[in-house]
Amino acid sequence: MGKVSDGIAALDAAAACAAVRADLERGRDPMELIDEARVGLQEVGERFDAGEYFLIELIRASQVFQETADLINPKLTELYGRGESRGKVLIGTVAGDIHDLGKSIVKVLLDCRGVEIMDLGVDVAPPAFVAAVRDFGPGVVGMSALLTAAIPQFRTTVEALEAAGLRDTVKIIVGGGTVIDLDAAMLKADHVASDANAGVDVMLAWLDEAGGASAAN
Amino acid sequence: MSDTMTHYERMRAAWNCEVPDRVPYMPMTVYFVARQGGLTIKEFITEPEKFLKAALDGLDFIGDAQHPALNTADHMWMLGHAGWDMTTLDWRIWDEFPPHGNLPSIYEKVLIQDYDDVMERGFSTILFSTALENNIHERSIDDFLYYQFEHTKVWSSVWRRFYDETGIPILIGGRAEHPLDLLQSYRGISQLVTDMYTMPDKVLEFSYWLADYEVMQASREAVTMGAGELPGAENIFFYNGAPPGMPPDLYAKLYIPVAKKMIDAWVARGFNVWCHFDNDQTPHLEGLAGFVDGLPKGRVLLDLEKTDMKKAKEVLGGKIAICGNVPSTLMVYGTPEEVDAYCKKLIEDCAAGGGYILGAECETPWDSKRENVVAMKQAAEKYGRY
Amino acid sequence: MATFDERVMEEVRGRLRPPSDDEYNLVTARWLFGTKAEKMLRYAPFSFVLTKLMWRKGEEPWAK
């Protein structure tokens, strides 16, 4: 830990972007600064899975996390050009539903552990997710709700990627609210998330372990 | 062994926090009785008439748990009738349930750009702002003043039928929301985040200034539904929807001082407050216990979503009467012995003493499988004699 | 014998303060017209045509 990624697990930015603005005018080296600031993120994150932060801090955290890599990034593309993704991830709110707040912060957790990610946003209908899934070819295919309402779509989805044949180039997990107590098999998914992190987390090991490259590419 | 209270001294005993005969249930079925009624969302919210008719054939798989008042004030907000804040929000309504349709959302988007601009130059602007996608320029001025002034009238007479002929109340006369709640629709969540790391003061300055429209409107609603004289119409619901998952020191610092003051100036001028809270409480319970400081007992209820309610009946039991929280995705998705159990188990941990009304976790669903309801109300009959 | 519910209505009636038209018209035209609200309210009905006088240059609906 050092000053960028103490300042994002305390949620000052201004104390964390003023370490970064120091550190390059230093001519540290930005690679080195991203993974900083990504390890203070990883500490904001450990903190919430202990129960010490709260949903509100992890999005502070990801603001604060922004701030800093709006500030590295152009420095990182000067020095090395355009980093290797380590994955692709579709995400999207299931038709019916328009909540979008973990969605949301699953979206900062991934790209900031360098996953290229396509978001379609909310009240997504099945066929949409289905385009999506031929034209981006991701390795995985995320889907959140919060409505009761919305829970029969997760299923319609995975059977409309079912029709297309595109069901086995991709593994599927669902999140929200009211899902955490369902079954993965009864949505038709690969897995069920619990929170924010713990689906990063799954997502993550399955990206690793199709080796970074797009299942369907 | 057989009720000896009437449904409203019931709930009355538990607002109290006193022992009634049985502990009194209360899921809130607005869209789950117009659904069982075979009413669309339209009709529901438009036709009261129908609508009586759906909560009286919901007698008798409901009982007396119905909730008049919530199928009228609280939804009518959707429309904007209720309240002019509603009309100031991206809301989108659908005509009929799903699959065809969808319950009613909020779209959250940046309304206000700037708080000391609201606060000088007031809502007008934002009421037919452009960047809303309601169609609300489209509404017809009688449309507008119908809604605004004699809707909310017309819902009163008819659940002062129905009060007649069952007996039992309304459970609320007017609705306000928490000026958070408001903000983050009015910025978004992401923004809302910001704003309260970056220029905390100005939030409460502003939440503070939201807050006088909303009591006061809420009050003026409540008189219009019946207060003093329709049991019922003097309770407020106060919404508590978000944000989700705040720290205690931004909890302590924006959310409480505010809500408190909005429940003392409602209970100052006579009415009771039902405060509805979304989200996970348990972080928040000893704030929430100091909303009743002051007050006369009696006039300040907790309906909590997906609190720790063992804990809620620690910290608060004796204090404040606590309502909730059998999950949705269980009335939509279990089975009638799972809700029994968790009724049950609810019961034990929440009813000592009284001051514990079963209530649903939030809304019971629009889609909850009607013997889940039916569980719901005879766990309260079978589990909760004193 | 007056009945529970006779009885607190009684009650009820008895604390309720409910707000009065000015209170009421004062507190809307705030939250309507912000720190104008005392002035709209002195110069109506002639306030609900100066409310276009509230908004932006391009930000009104009738701009489009």
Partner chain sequence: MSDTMTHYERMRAAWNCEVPDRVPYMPMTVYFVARQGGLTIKEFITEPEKFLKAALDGLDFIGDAQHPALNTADHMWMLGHAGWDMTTLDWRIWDEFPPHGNLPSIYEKVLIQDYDDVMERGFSTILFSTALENNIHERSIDDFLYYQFEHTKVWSSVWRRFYDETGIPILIGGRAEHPLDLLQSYRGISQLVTDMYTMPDKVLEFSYWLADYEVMQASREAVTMGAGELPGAENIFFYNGAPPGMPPDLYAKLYIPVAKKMIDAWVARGFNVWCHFDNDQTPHLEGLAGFVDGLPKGRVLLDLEKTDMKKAKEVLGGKIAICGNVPSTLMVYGTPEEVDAYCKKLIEDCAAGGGYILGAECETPWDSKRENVVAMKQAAEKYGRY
The other form holds:
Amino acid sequence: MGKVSDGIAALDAAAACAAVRADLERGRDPMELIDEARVGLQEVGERFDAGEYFLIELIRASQVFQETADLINPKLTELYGRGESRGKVLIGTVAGDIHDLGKSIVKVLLDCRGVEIMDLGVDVAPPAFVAAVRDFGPGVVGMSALLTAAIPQFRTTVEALEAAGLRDTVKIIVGGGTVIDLDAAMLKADHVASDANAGVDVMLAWLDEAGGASAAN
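Now show me the form predicted on its own, since the one above was the form predicted together with the partner chain.
Here you get just the chain by itself.
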């Protein structure tokens, strides 16, 4: 852990952002800073699992992480550019849940890899996912949840997409601490992600495959 990750783990936005600014001024690779910030969020998750942090701390950690990402992303764009879009991803936390931690990591990791993202936020009802898929036209839909009570909303949301005739237009991935041991078929999803990094890898592979298929046609 470094100063950035320490600041995030301590829920100290001022310290985390100051560390980011200092490292950027010293010329540190912004991709390294994104990775360090992610480590800080992982520490928050571990403290939550250990009962040291609660939901309010998870929400605060997500906010701190986003503040650091807002400082890092312009430098990423300056150095690496965005280039041609790799595709579109729609993300959101399902209805009945306000967990935002993993989704925040996914959003930043996709953004810095040239993916267009629409983030619906938290406590997102199935009709909102349906409307966004219709309007935004993503190749992938990512849904997250932390609370066990919200798990049925994964299937409910997928069924809403089916009813709207949109299910076959997207790949669906779900994630969150409560779903990693669940079967994707039971949730009517294409994949269950074990963590944010693994989920991003799967989404990028889907997008790149779809892009390659489109180029071949």
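Positions refer to the first chain, counted from 1. All figures in this text were calculated on a predicted structure; none of them were measured in a lab. Take the two forms, find the largest set of C-alpha atoms that superpose within 1.5 Å, and that set is the rigid core.
Core-aligned CA deviation for A9 between these two forms: 2 Å or greater.
Superposition on the rigid core between these two forms places the CA atom of A149 less than 2 Å from its counterpart.
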